[in-house]
Amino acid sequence: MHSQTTCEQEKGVNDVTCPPTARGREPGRALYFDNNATTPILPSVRAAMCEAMETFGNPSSVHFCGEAAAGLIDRARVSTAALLRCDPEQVVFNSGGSEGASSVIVGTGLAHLRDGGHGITSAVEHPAVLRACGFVRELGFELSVLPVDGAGRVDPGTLQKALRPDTRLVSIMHANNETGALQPLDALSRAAREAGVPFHCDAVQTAGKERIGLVEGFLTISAHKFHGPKGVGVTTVRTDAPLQKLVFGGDQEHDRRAGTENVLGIVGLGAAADAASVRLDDPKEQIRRGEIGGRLRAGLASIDGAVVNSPAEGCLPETVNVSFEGLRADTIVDVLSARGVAASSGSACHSAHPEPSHVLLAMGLSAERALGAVRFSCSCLTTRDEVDEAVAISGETVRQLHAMWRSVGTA
């Protein structure tokens, strides 16, 4: 049964504070707009995890302490299956999205090591997928990397043409982590299914935000992207395709991933899944979600020199990727951070490396525009006032940086 927790009941969870920095800034309330990187844990999730701390048994033990821990995992498995619309037996708990992608992609490659074959992915995937595909290619497999259009989407016809008799796996994300662009998941997964090829969907950015269409293959999510704890995720397995497991030991998780389960993390994931299911079934919350995203997009687009990179249609409203003419994203993000606004220059995995985003380059953007791209991302906890304040601070920051560069140029 889903918890009847709504966003309104999760009061105070977004009261994030800015830590002191080397600049000597005093702690104060933060405006957090980097939810695609991670989200704050909901109070209901925290409460469930704290209660679960009393149950310390090993879930594999056959005595009553182990049975109690196993029961917590079973309940979380049911909650997760309800969110993802699959059978509980198809849910495999792991450490998160990166492990999930590796387990599917590398596991498929190892299962076909003797007969070889071919894999397909897209040019805008998360590094966890692209690097796993690169590793499998080093094992001797061929790899097709599909191009995207200006909105960052794969044409299903392009996928159909790339499929071969020896294609072992197609791996394409649901929503892009940098731009929020949604892929035509139903058409893509259908093309793979009709060709008899397993389909892997990286749904890390859409779990808890969008209802995910049925994927006859593999789906991976991570709890901390929808207000659960870090270090725990899920792979759903809806196929009998061969898959070599990567972690050996016991026969936990239907003998697909060995190791004593992270009971506290799994409980937190289950509680976050319950809360997410309530939000997805709440029409008012879905309307509010669209309004918040639209308000953020319109506000950022009104700033002088701003160009929005996220597509206007077929996009997560929570995510707005915007470039600012003549400015570098790393500079903007640094100044915004000093002013209490947390945004990102792209994927959290690459934010420390000021190179043009491979996603934006694949969409046809210039390197200069890609280097100026800042990602703002909301959550179900983001308020209208927070959006307005973040937009105002961002606009003032951009104006001041432009003025500074102009004065330097005329000096």
Contents of the next structure:
Amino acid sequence: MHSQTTCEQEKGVNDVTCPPTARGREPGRALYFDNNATTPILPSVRAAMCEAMETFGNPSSVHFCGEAAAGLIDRARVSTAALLRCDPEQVVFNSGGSEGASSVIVGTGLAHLRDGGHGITSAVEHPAVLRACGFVRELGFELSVLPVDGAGRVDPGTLQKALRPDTRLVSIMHANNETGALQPLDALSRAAREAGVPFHCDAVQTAGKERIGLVEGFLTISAHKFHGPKGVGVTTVRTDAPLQKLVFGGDQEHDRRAGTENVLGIVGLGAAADAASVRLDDPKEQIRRGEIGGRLRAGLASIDGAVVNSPAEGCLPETVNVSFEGLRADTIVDVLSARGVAASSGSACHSAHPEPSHVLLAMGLSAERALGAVRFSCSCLTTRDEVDEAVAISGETVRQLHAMWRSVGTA
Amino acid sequence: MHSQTTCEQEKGVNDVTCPPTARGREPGRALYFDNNATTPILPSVRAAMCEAMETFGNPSSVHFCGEAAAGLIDRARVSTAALLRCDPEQVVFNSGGSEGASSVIVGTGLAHLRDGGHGITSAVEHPAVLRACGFVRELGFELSVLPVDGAGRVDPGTLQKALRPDTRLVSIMHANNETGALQPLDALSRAAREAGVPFHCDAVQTAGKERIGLVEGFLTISAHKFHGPKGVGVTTVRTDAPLQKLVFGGDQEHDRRAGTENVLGIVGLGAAADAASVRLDDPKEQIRRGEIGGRLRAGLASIDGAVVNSPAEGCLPETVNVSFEGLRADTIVDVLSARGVAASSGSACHSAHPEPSHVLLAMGLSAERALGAVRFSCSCLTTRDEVDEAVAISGETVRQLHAMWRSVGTA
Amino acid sequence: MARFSDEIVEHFTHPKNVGELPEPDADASVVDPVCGGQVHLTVRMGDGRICEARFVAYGCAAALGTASIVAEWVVGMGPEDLASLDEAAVTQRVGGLAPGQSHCARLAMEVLHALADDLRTGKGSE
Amino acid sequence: MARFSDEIVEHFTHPKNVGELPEPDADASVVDPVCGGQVHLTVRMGDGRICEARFVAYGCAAALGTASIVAEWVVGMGPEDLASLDEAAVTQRVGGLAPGQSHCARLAMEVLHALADDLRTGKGSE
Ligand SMILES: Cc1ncc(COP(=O)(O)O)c(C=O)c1O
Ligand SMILES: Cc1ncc(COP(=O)(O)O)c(C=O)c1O
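Switch over from the form predicted alone to the form predicted together with a further copy of the same chain, please.
Below, the chain from earlier opens the complete complex, with every other chain and molecule after it.
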């Protein structure tokens, strides 16, 4: 194991530095509340990666340099398997959550190109899943997109009814990236298994935060969401359903994913998995994350006009999605950023035309409320003081924006 | 630019350490001659990556952390474009050469799933290209696999004859990974262009060693072959032919390849590209690589029973593929490895059943000669002394193996 | 380039002259139906020039910052000055706008021109 | 585990007893048609036991190392000792074999048994 340090010991070491654009805040005092987008790498991860830079062989090479590199990958595979409680042989390293989800979905489609069929997903999936499903639909498959309730959850009964004899795959996420809402994974995967249909779970947001129940099928995670590096992930394969390769070449990853391995990334993922396993086994850390998340949620909820969109139960405590009445989330996020608080709007708004989040709309929220939704997300590095400061700055920002706007409507 | 150091300055710093299994050699004295498999990262690459570990934001995030990470990618994109002499917008970062080649070939196939058609490749391609083509053929496409001459080269006239009105893609490599033989890239890509067919060039072995002629189409490189990290590469897109996405999700890479970017890997690739641009512009370095390669070639050729398979002209000087009469390459490679020399057998022999290289067979070599082929490959870090020592140890090893074997045939 | 100029950041984090002047000498209100931005400017005149201005605004951060800059900028100007300002002038004054933010310059220009009209027609505030 | 035991590495990098004894008291030759490995062992006897052995071999590095180890090992053995050795004994003596190398143990066992036969039939070298 790379990391025998507990999370407590690592805290503070990795303080995020605030660039000069984030005015009014001193360096080292940025308030990072966008951990669902990505997380800082832990010192133990950095150390493992820097050390691995000494070992440069190609893991496929039979000579001594190759053996050393292959050893690094083997170790990371064991660490990953320990985190996900699967066999090391079931771990397939890839380039991240998007590739993981796409490879299972597109791969399943391509494996059934001749006989066609049907796929099932939910209305609140990440674009990696939704767009891969959309592509497979273009190939001639039918697709059922299951609705969710007000908490963003799929009803297992609805899944049961949607399953057909020609269903090739069910792909439903574990924790939602925008709200933190957890799906009833056990019941959903059981329904698929009982119908004999492979199940894919996008667990990108859960890995490292919650123990994930055994999934009889495919499960995708991504290192950078739990303090590992970006651009590396894992799909576990616990099914006999053949996983059609999409990246061809050598017989790496037990002939399931070709290409010279991202050795440094995989080492980083392994170290992040080790640290995550320590956290998951640490009852104090589990209490702490609940407290931090609860404090953030309560603080944000107390701001004038705030209404929390993340469900109160069955939700990652780290994620608080909150709408501010009458305000635009993209504006709030930009102002917060300028004040050294990194948060994100539920919607991917790169343009002058922010679109309301498909997740919040699927939960039945109005477009206006969806456009006012800001996501704050913590990690194991987030402190109580940071929460309090971020809440204070958010409150101030919201009041100021209200002041700028107030009475225009009556002008 | 991360690296203003010349290659000379970096030399020696990055000495490869020889593990204890490589007996009879002191630490730091390993002789690494498998640079076509992978190369050590340069100190400038390592420094850039370690520095980038401080910047952890998601490049898609609009707040200050995201901007910092996006800036790192922008810089690497410019460095890459400078190396490949293309526009930064034409650079699509991905997870390496296998993904790059697979995405162009499989993507082209999927884009033509309804109207079908025909593809062209050569008999000496890397498995990434050959297997991706094989997969597309399974989807119902026709495939022409062009033969090569004794030097391993495709005749442009042969390509011209193979082109059809329904040809969707021509994929031919630049430098061969096993022999170093260079294809007549200009003539081949011109033939495709004149027929209006998109051309893909697997330039994984050329990038950083030779300037690559402008390709009107797709070009794939991989960072770890020119002193960057493993698991990151680039496909340049200089054509209007749509590149069908295979990894779905966000709109990263100008909506051509989804997934949170491998920021550290991309930074490493950019730093490696900077260093490569310096080398390519340095006439001294260009002379040096010819000398080192020539010395290696002459040294190996002088060993009893050796016959060089790499062509004398039109070949990367760094690569020397040589067969040893009556001996098995896999055995030679294992014995060399135990003596601290990392080389590779032309064939991918992980088992007790080594298979002769498809490249050497396509060049018309006998299976026996192909099974005796060992590949030695240098990089800009390889020194004259290392060449001399590796040649001496190889000669000794070959003599010893001959002694062990001699007269068994007559027993 | 950064998404926002230092000037714009300064103004949307510390907006100046927020509000509405009671019984202003002139005012102007514009809405950009495309981006959803809105700006309302109220001014008080002295000696034929603007001596005080207030704004309220709704929209993206760049639009808010631009509106705050504009409310500061107009002080000392007369109707002809206002009418002469175009998008380029606004863009320069705010320290540059990133791609996708040019609507902010248009919005500002429109409110400046509307204010000039309001001053020239002598209509004043209603 | 490493692909080769230290013992095997030592022997294939520094093979001992390479060659063929002239006019040996016994010899044995085996070929593994699957892996292509070949071993030829020649021995000289004294007092009913092997007092000198030489080998020549062709094949993978593990097979060569194993052959060299065997040529050293057999010294001091009689035909019954040779006949009693099985693949497990060879594998243990060479310090272990990686997956895919078990053919080396079989090859060695076969040459040992063939040598025992040659000694017992008293046929000796032809
Ligand atoms: C739920 C979910 N799935 C998939 C992804 C995609 O993962 P990656 O960014 O590693 O491609 C993300 C994050 O972006 C996510 O939050
Ligand atoms: C010619 C060629 N093409 C493609 C590849 C595959 O690249 P990567 O190892 O980055 O997947 C390689 C190297 O393995 C190669 O030598």
